[in-house]
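First, one chain by itself in structure tokens, the form predicted alone.
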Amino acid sequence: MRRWIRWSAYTAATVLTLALAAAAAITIASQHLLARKYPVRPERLVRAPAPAVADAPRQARLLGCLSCHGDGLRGNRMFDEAGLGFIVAPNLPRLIRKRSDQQIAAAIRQGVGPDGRPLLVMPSALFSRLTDAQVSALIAWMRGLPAGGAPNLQRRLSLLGRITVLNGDMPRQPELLPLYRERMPPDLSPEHAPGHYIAATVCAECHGPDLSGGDRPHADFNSSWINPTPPAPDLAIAAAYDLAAFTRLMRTGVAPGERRLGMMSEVARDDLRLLTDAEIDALHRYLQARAAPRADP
């Protein structure tokens, strides 16, 4: 009996030691990935014209900045899942006072912090497509926001959260930049340039880098067992909408047949409703042209 108890104790001690060693290995390996430093390229910034700065709040809403960072960009605990940890979208009016324009632009378009470490949830790979003028206007607008709200918190990941890092379910933004460069939506003609730009910088957040649908590659905890949301469709589906139906969808989130389309309806009601009539028309014409059969070159 005593021998059985002794061997049981040895077995339990061995299992505990192995579990602790595995947890330590996971923590060290994930921290290595999170602490990796990436080269930061100089950003080309321009003097933003006053009309562009005045339009920046609308652009920030269309790009989803307020959806993540909250009203006034004062920060938001955007992911807080029991057993995984939490990720905080920082209070930007506070943060921007500690950063140069170059550092802010690098965070927006390269997905790196001032020390070269990678950002996680910030969709910088998508925002790498923003023009110099638009980034400059956003920075100028943010610098004018009042610095209130709570201080910034650091992200906190549990062991399971760190496993998602190692598994690739929490992508590091600098490593997604090549994907978004290679899989641009087709540039059809100068006539469709305005719609192409909106599709590439707004629609691609959910519908994929080239609008072909699927899971969002830049999303936080982008795993079906953690974040089980249906994949977005290929935007060739836009060919089924005339301009009136497409406009209604953008404004209200309601599709023909009075259908609600899950996340699409939410995004339309919160953000896409701010598209102008001209922008909706340009986007619709581009998506219609993209969906049309094209002769092989």
The other form holds:
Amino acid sequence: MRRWIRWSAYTAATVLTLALAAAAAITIASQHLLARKYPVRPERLVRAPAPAVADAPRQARLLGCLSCHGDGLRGNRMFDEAGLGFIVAPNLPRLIRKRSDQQIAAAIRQGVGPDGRPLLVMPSALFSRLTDAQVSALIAWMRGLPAGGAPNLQRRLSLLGRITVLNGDMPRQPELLPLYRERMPPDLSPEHAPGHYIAATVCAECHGPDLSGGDRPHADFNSSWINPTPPAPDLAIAAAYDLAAFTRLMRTGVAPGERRLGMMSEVARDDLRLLTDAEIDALHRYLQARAAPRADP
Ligand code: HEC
Ligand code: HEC
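So the form predicted alone is up there; where is the form predicted together with heme C (HEC)?
To see the whole picture, the full complex is given below, headed by that same chain.
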């Protein structure tokens, strides 16, 4: 009997030691990845014309800045409930007083913080496709927002959160930039430029870098094993919609056959409803052209 107790104690101690060693290894390895410094290219910025700055709040809605950074971009804690620790989408009006325009633009389009470290969850790989004019307008608008709200906390990752960094489920944004460059949706023709741009910068967040379906890798977070949501389909599906049905989906989230969808209906009601008629028309025409069979060059 005594012997049995002693062996149990040994086993428990061994298991505990191994668990602590594994936790330490995970912490050290993920810290190593998160502390890596990435080189930053100089950003080309322009003087944003007043109408573009006036339209920036709408653009920020469409691009999801407000969904993650909260109303007025005053900051938001993310993933609290998923056991990942928390990631802070910072209070931007407060934070950017300490940042140069170059640093803000590099965070948005290159996924690096002011110290050259990689950003997490902020979909910079997707935003690397934003034009100089649009980024400049967003920055000018953010500079004019009233600073208030709570001070920024540092992100804090749990062990589970660190595992998602190691296995790539929570990608370091600079690592995804090449993928978003290579898998740009085909631009087809100058006539389709406006629709192509919206598809590549707004829809691609969930429907995948080249719109062929948003399985993985996802720009911000591959939630497959923590929060399984159905993947967004290849946008070839939009070719089956006529303009009226497409407009209805964008404005209300209701799909043909009175279907209410999951995340798609939510993002339509929250954000996509702000697309103008002209934008919806351009997007629809682009998606139809993209789905049409093409002769190989
Ligand atoms: C999917 C959620 C999400 C979206 C969408 C998003 N952000 Fe972020 N953003 C974050 C998170 C999270 C961080 C902090 C990342 C970190 O600490 O690693 C961040 C960081 C930033 C930073 C860096 C701040 C610094 O440290 O210098 C800027 C600037 C920024 N976001 C601007 C924007 C703008 C502008 C948009 C829209 C074009 C946007 N974000 C959209 C989640 C998001
Ligand atoms: C935040 C993520 C997200 C964004 C952004 C997004 N979608 Fe979706 N979309 C989804 C998901 C997920 C589905 C699958 C249905 C569901 O679960 O809601 C979907 C489904 C669809 C469908 C198929 C609906 C059907 O008939 O079943 C169409 C068409 C579509 N999206 C168009 C678009 C277009 C166009 C854009 C850009 C303007 C866009 N989506 C942006 C997530 C998104």
